[in-house]
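Here we start with a single chain on its own, the form predicted alone, put down as structure tokens.
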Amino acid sequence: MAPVVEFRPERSEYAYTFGGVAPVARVVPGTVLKLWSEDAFNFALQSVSDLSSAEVDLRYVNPQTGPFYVEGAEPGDTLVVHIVDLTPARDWGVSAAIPFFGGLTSTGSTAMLQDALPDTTWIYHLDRARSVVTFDARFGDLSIDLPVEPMLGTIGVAPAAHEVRTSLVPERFGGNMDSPEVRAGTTVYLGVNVEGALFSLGDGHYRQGEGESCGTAVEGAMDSTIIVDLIKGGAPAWPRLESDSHWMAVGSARPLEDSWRIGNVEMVRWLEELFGLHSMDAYQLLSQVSLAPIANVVDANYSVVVKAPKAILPAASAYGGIHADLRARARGLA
């Protein structure tokens, strides 16, 4: 029977970086982790009267649960994280328009001679019975129920070369990718850079549109059940995702087209591995089948997910078929 580790961090135990943090626990491959994570604002916004400019300290956003030291993980290995279940841990979530942050406002690096957009907070109430969160307009009377679609905004390992990166950054190590694809049923493959991998997660979203255009999703505390495993060798250069329906690669960079290019290059490399293709044939095939949803256009790097649908491709198995194995293990937990 797989070992089960439950961890709910005290406020003093959160990490705010990938790398540079001592592990909170050591786990063996195959461990089931049942984790609680705080919302991205670190519980600073609790009502519509709470404003980001007054309440949010950007040094302490995206608190990470972890990191966990995975026994046997060494640089060049592949850390495998299967998301079994994500359940909102509160009956409300919060979103905000933060001054000079977001996709449709000037920022510190895209400077314009204009005032910031209004500092505004929205509270979304959760109806668990109907599995919806409610959007209530702040400047009008519209109210809309939106389906709950839980995901994790951050999931990653310690970077290479002794780097320490803020939990606001997505990069090769994973991090703040903000992809709705990081949801229950998805397996995440991350290249190990340091001994033990030093894996962490957080930034739970009760739902988020592709691109996270205003800079924040419906942010909320999350109960996460995951299985962490390890494959010796085979480290992907950038994060890979596998669901029952798609092979996926995530590129994170600026400008946005470079993140798109990274994702496409990584999917070409993966199609070569999966089907024994020449790189030019993989390039041609991907050109005809790929989907490329934007994960975020607001973080320190922008993230694009490049997807290849399994249904129209020959049957193939990645990493020894571990995704299917993990799906079966997850069903066994239920």
Contents of the next structure:
Number of protein chains: 4
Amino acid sequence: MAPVVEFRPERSEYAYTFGGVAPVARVVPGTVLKLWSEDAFNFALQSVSDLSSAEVDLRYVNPQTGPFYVEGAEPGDTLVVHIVDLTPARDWGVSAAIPFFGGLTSTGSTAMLQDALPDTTWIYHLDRARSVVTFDARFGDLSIDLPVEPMLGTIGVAPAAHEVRTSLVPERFGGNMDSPEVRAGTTVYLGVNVEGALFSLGDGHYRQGEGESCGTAVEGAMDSTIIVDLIKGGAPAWPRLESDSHWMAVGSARPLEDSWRIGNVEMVRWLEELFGLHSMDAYQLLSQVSLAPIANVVDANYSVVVKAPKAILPAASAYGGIHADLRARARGLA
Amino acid sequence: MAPVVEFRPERSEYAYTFGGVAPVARVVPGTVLKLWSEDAFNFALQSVSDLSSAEVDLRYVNPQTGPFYVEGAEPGDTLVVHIVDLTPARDWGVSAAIPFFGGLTSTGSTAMLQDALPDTTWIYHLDRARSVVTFDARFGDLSIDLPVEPMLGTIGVAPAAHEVRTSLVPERFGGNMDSPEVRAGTTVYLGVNVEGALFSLGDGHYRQGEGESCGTAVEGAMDSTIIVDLIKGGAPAWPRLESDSHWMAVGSARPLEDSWRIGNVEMVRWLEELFGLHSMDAYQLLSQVSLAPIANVVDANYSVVVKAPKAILPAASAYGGIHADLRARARGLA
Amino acid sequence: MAPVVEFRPERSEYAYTFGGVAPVARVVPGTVLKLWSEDAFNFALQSVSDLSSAEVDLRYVNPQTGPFYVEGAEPGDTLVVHIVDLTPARDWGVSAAIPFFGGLTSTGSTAMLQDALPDTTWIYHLDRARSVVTFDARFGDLSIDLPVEPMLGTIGVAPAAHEVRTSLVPERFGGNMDSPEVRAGTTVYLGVNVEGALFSLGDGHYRQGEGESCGTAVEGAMDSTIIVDLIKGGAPAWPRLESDSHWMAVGSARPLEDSWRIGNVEMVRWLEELFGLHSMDAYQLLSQVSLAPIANVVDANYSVVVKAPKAILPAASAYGGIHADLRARARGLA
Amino acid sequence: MAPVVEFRPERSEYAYTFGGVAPVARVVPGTVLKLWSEDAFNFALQSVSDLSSAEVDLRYVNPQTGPFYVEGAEPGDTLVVHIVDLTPARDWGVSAAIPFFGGLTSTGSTAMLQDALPDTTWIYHLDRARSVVTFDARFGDLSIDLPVEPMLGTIGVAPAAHEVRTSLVPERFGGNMDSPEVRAGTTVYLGVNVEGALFSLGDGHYRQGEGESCGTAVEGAMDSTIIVDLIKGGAPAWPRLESDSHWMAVGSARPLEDSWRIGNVEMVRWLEELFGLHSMDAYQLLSQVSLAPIANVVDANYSVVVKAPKAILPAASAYGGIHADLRARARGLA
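With the form predicted alone in hand, show me what the form predicted together with another copy of the chain looks like.
Shown next: the complete complex, the earlier chain at its head.
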């Protein structure tokens, strides 16, 4: 029977960085974690009259639930996080166009002299029965029900080389990748950089478009059920994801073509391993089968997911078939 | 009864640029065009022993079938191209890792000092009955059947401002976007820049991954059936695509984030038009519903498709509902 | 005695593209050309009340004087243009912040949703005696005299591969590089792509900062005296410049790091040739001696100049010592 | 009489991050610091037969001397560091082409599939009498004496938002900017993010080209004499530099155009302050007077310096004229 740990942080217990924070608990590989996470705005925006410029401190967003010290995890190991279930923990989500933050505005680094876009907040009401959140136009009357598709914006471990990065950053250690692929049924493989891995998650999204254009999703508190496991050795250079349908790698960098290049090289390496291919053959095969959805173009680094569909590739298993095993364990929890 | 024009160019009749070439024919709006196009390599690679460095002249790739002068088309109008059917015209396709061309190698503009990757050619045999092309590893024994999913790499009109661009370039005028979305069932909307629009197509792909990582798809000669039509005025700033399932815009630029930004702004404008939304509401809505697959990161400009799914948006029609009409006309051709 | 050709175009005689235009004259190598060029705005902005949004058509800017057909020039040859003298042809210059054009604003390709910066025009009066142009603040009272430092924004030949590019574009063929290094005393080496080279120039600047931040320099009509010459063969891959003090190469691309990479690789190749160095030694040497001023971050491509100072390098001569010879010929014209 | 603190770290006392390290000493504003710093390779490369792949651990490069806790420094203040003197502390420097590190090679983030460039080390002998270092070709016989022009590659404070960054990173906090402008006679202004500022320096270069093309300069141990001072409040958003001849700002980001944009916006803000200009007038003025040398295109972020020459601008003083005062104090130390 797998150990189960439940954890709902007090407000003072959130982390705002990957690395640099003491663990909230120690868990053994195989533990089922039932975690509550606050929304990305740290509960600062609760109505459309709450504006980001007044209420949001960008040093304290994406509050992280964790970090957790995974017993036995050492640098070079592979932390395995299987997402069993994501359920919205409130009956509403919120999105905002934060001044000088987002994809279609100048920012602190894509620096320009133009005025900011209007500081605007949108509240999305959640209808659990119909599993929709409702977009209500702020400058008109249109309302549109959109399917709830829960995902986690941030999931990661402590960085290498003694770095500490804010929970706004996606990088080799995972972090704020903002990929819709990080949803129930997905297994995330992360290279371990420090003893105990120091894993955390947060930034729940009730739904999000690819790219997260305005900089924020339908942000909401989330109840996450995950299984944490450990593979000794085998650390991928960049985050890898596995679902029943796809092999995936996530690159995070700037400019966006570098994110894509990283994801592609990581997938070339994975295809080499999975199928015993020469790198040129893996490169060629990937060129004809890859999907390449953009995850975010708004964070400290931009993220691209490079995917290879299992259905058209030969059967293979990675990391000793742990994804299938975790899927079975997850079903056992229901 | 719609006029039907069939055209298979002689080798001397191909165009290698958008703009700068006299039309091969004049057609009225509504014409059904049945077009044969040569493969992207201009038939220079016919076996794995044909190498790009010896056989391929990058000034003469992506041979274009056309251009066609569309009667009545004037600058500011919208050329409408509906893709009825794409059928491989040969029983094999070909892909290659051209030295210093592609996504995971230095190139003439991402210039570095490293040696080129091995000049390598892959031949894909087509099995029409099973609708697959077969990947055969060049440095090992693996063979994998991959579904045929025909698309056109290049489709475009003459550029604005008297420019002439090679058929390697994607830009506002369309061109070498290398998007898998340009397939049967899709309607392409292109702004007209010169009288007659001077439309052409080519670069058929039997299949291609998103990003076209190695720089080339499963390239092959193609039989294309399309309907060309014309909307007076209404020229989109950048190419728009419509399928039964999605509204789409394609941005092509460098760096890749600019391609994404262009596609997003064009989609914001389109959502404003379709649903009467304020730009901030369109920006917010798009942020939560968009798909953003990368099309290519290997051409003279990189391309990103930004998509909004019709199924979760209110019913709407663009350009007087011409897509639905073209779908009906296409069915009438069968 | 060198032939001398004077040419002042009529308004109808300007070219707005590199390539695609018939030559205005044929000249033999060694010809001295005395050329008048209109300002970049095509004389549309003559006072601070003339605004770009009303008066400037971006399809007709940077009017080019030329092109000139250079007898004997063939693809693969090196066109040599020595700039003898640049003298302002009017007593005032003009600069403008064109809406959605420039370095600190969103643009058509770095597309965002923000409002444009204020459409603003500045007139700079020229004092020939003191050789200064005067900056007069538009939103205050400050006036500052700035030294006149004449340069040419555009200088180039017809592109390769049958392309035609607007005079807003810098590329392998030269064009709108907007480098302050293109001034009196500099020799420009350009690879020839078409018979006759089809050389033109324009876009005179009475002075310009590196980067051309707002998108326009102190733009003004210019009297240019140049000597055109020809080296058979030896075409550089990208424009090279030589002054009495520096070896230089100009890269033009996007993103800006690619411009820099191009300029560096071209300089590595040139150092290999000049000093018989292995590429790794040339790379190392360049790393310790290069200057790398940005030329523009506002045009269709961004440009970077990579420079190696002659004073700290061994004596060497390029292209048979033609720069020294041209300097001597230029002195003979005085 | 200013307090003087001398510090030569033991090997165990170096820092490899900005932030996250306890101060080695507390100093009062006005202190003269005489600091010894190890070379960027941590003394791992001492002959041409020492190769980076074997000897260099990229987690432990750019060893920092410090950090120093500056009494009274609080977030929002401006740390002022005046560089009095930089003197090579050894009779040789070293440079290397580290595999997959540098500007003309693929890297971990500009990820490609090509083989690495040859792992190569160059030793530069220093002749103090003639003040030159000698480049000796590794693949040929050429030797070239190059002037010694000492500078510091890294100078910075602890980052904001609880981050800890390696000494390979340039950012808002300064860090590994690799700008030749950080030399004797220059005053560096850095925004303070944490109490005490936690200032450190290292990565001495006996000389370096702009861009640091191969990734490393002529690296060497350095004796630095600096004066540390403090302005309450007034923290610049990005590092500002002042010399007798120039006002400067340094932007560090990716892609390189963002570094340039940041530097430009910071200089627009500074010109507004110095001359009471409207932002549009400051933008225009900067456009015509700026110099924009690239500092590095090889580090975790790329850096550009944007400079305005004092000689052609009206007289002005920043931060209460502290630069002139520091120059006087520095002369008093001689």
